[in-house]
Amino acid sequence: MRENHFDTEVAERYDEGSAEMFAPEVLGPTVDLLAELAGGRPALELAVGTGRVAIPLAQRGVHVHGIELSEAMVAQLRAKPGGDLIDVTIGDMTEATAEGRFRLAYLVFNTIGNVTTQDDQVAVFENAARHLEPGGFFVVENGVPILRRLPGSERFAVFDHTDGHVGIDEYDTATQLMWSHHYSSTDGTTYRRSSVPFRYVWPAELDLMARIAGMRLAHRWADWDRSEFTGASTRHVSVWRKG
């Protein structure tokens, strides 16, 4: 089982640290698209976390089951209104099994990168496919690696810089590993550091993983609003169909 980087301390601050992801203009199109793809059938969220997406999707009438490695994150989900609507299996999304078959499986907010080897990322796709009914969809939201913006042999890119938080991504282009370093402060002077490892992955590489798992690309958009994906896009929402 993979190492859990989302302990109680991280889980209790997680929603606050990603508050922009709860904005109606972000969450609304996300839930709209997932509800449409589910078509009234059950959905499976891999790495369900604190239920940011699962709870409003369930409130739209979609039965949502989640798989989650961190019990602390699930505790935050359970404490929310509507958290009781979500069935959760505690386990690693590369291998954990949820009962039943689903029309939709999905993985949001760059979380495929939390799986730090190519073999295990393939295993995520294979596990998603095992849970899908024929014709079902697997959706992944992920950032496009920013390597074209790294000058020369530079390894570091600042992605956030405020009085309360400095975020720096570190890239190793030889291994496709990266680390997000966070320096957080409540007083603007004393900073707490935390670092989380990732494996960055290209859209075309994800397409190959999907084919290995018996799925084919159906759609790729630049965002949940189904805007066109181009060479300038900084992230993508990709949909693969089983069978």
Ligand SMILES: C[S@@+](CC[C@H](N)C(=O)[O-])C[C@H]1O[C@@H](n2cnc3c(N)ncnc32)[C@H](O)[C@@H]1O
Given for the second form:
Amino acid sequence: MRENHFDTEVAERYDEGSAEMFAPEVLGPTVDLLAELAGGRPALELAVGTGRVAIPLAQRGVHVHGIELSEAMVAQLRAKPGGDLIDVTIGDMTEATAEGRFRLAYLVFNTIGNVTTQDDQVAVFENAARHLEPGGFFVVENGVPILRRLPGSERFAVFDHTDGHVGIDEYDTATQLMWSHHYSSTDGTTYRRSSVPFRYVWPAELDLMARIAGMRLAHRWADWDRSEFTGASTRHVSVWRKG
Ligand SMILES: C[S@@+](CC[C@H](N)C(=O)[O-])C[C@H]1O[C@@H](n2cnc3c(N)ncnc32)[C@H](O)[C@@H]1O
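For the form predicted together with this ligand instead of the form predicted alone, what are the coordinates?
In what comes next, the whole complex appears, and the chain from above leads the way.
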């Protein structure tokens, strides 16, 4: 049974805690690109969460089906205007089945890393491909591992340091595992820690996973605005095509 890191407490704070990811300048280009790739056909979001992307995409007229592990996250989605537009299958994206065939499957916001073994990440690609019609697209948005920021044998990198939140990533380069440690405070004195494990993965390794699943790279951009992916890019939006 896969561990669920998005329980009720996390789910209730998710949208507020990820407020910058809901900004129109982030969601606008995301939904534009996904709607174009869907081409009016149904889309499948793996790890749909609270519907951050699925709801605005559905409001554009794309029928969206989500797969999601956390019932608490889906409860948040259901409580929102437009939440009823999304069909959801509760389950693990390595194996859960959504009824139908899709032109587009997508997995955003670094969530491939929530699956913490290589075998299971390959299973996510295989499951996405299983749901796609021939010529369909699988889109992944993921960070590029920031190992160049780690001097010498250092294992920790601070990614956020604000009044109410300190975020530190811990890397184990032998296993390709990392943990995002979050220290959160409402009074600036007492901090609550939560740590979420990830498997970090290079774009080239994802390309191999796609090939195992019968897909080939069609595009790799640095962002949803289709800017060029370069050696300086900190994340990527990659599109593979089935068959
Ligand atoms: C960072 S959130 C992203 C949610 C949403 N896609 C978004 O962009 O806001 C990660 C989500 O992935 C879900 N998740 C993690 N592992 C999963 C798995 N193996 N199968 C299905 N959902 C999973 C979590 O429950 C959580 O809702």
